[in-house]
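Only one chain is given next, in structure tokens, and it is the form predicted on its own.
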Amino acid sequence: MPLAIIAHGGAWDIPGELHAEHLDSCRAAAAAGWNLLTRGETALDAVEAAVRIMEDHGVFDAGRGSHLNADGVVELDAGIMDGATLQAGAVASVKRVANPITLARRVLHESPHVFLVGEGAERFAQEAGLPLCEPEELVVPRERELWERKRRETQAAPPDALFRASDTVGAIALDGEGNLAVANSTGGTFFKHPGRVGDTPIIGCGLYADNTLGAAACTGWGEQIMKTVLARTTVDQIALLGNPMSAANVAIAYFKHRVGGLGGLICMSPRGEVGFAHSTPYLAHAYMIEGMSEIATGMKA
């Protein structure tokens, strides 16, 4: 079975001056996962490592650097799924965990539950021996300035404006045992209502993996993605069409036609073929498949 990994750094109208930084981080994420795959590590190891790179970078709406909610606080969501067993772990509305993807993986392995939120998720992190951080450590000056500017405005921005600066991160991998895994992480929409959770950690909506069908990770306007169960819709199309690039295009076409969807996705077949599509101007992504000489990166499908 060929090794493969693909990572995304969000789908939106990414300003030109940020393209290089987005691509560099996606490349670094894919490289981190690829290095683990070539050493015989699992697809779960690879996607967790890739997402952690992007959570730590600071340019993305994930981990450190995430958007602030209406109260001026970072609330993080993440999910991970094992295509071999269909086991999954997810967390949402956590404020004191710098790498929520690692917490989500601990939920997958060490909890009888699939989804933990808020204070309960943070208590589980402590029980699992994961370090907690101060909420302010997750805030970068760029996001604090944007929040202060928004707070001074008298009218709320329209929903599409809130969406535009949203760069959720994610990754899919296929390991040497033929197992797929997928992971997603986000800080959610800018100036969101406290407690809002989007598609990112929700199995079937923001992510899905099944060794027999394929895997997908979504990014974009979460409310629209949830309504169309976009990750599972994409995986079903992979099984139906046999080609992940065609499946990605069909899923995004449906997403756009049915709800005016703004977003994008990456996907992978059980054979390690990759696909990606988006209805936004850009989708930052990077991928590596066994037999390629170097990691491929791009901003458009």
Contents of the next structure:
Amino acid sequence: MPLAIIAHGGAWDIPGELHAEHLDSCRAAAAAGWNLLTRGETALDAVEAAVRIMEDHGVFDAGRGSHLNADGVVELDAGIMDGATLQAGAVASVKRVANPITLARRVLHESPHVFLVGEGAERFAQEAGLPLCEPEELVVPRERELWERKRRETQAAPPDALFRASDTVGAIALDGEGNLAVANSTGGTFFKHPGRVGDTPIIGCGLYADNTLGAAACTGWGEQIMKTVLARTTVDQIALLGNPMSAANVAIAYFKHRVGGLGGLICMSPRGEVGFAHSTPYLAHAYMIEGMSEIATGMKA
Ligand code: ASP
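Alternative state: the form predicted together with ligand ASP, after the form predicted on its own:
All chains and molecules follow, beginning with the one already shown.
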């Protein structure tokens, strides 16, 4: 089985001046995961490392740099899944954790539960010895300005207009043991209601991995992705069609047709072949499969 990794940095109408930064960061994330895979580390290690790079970067809607909620606070969601065992860990609505993907991984390994939220998740972080940060450390000036502008505008906008597609991040890897893993991390949608959780940390919706079927990670309008259980839908299509690129296209076509879906996804077969598709203008992504001479990056499928 070839080693393989694919990372995404969100699906939306990414402005041209941001393309280079998105591609560089996706490449750096894929490279970090790739280095671990080539040293014999696990797919879980690789996807966690890739997502951490993007959580730390500041340009993405994940970790530091995330969108603010309606109260002007960053609330983070993340999830991770092991395709070998189907063990999963997820956290949501955490305000004092700079790398929620690492907290999600600790939930996977160290908790009898799959999903912890809010203060309980932060208490678990402390119990697990992970550092907590000040909420303000997660806020960058760009997002504070966007939030101030939005607050000055009318609040009478219909709920749909509140969606501003964003740079959620994620990664899928296949390691030398033939194990798949997937990870996803986000600050959620801009100006969301406090406590709102999207698809990103929800198993089957934002992410899914099963060694016997394949793996997928989604990004885009979470409310629509949840309704179509898009990650598991994609994985089922991989198993059915045998080709992850076709599976990605079929899943996005269904998503678009059924709920007018706005978003994108990356996926991988149990053999390390990759797929990606989007209904948005762009999907920032990067991937590397054993045998390729360098990491491939792109903004469109
Ligand atoms: N899916 C994320 C959410 O709804 C947002 C995104 O992917 O950009 O929270």
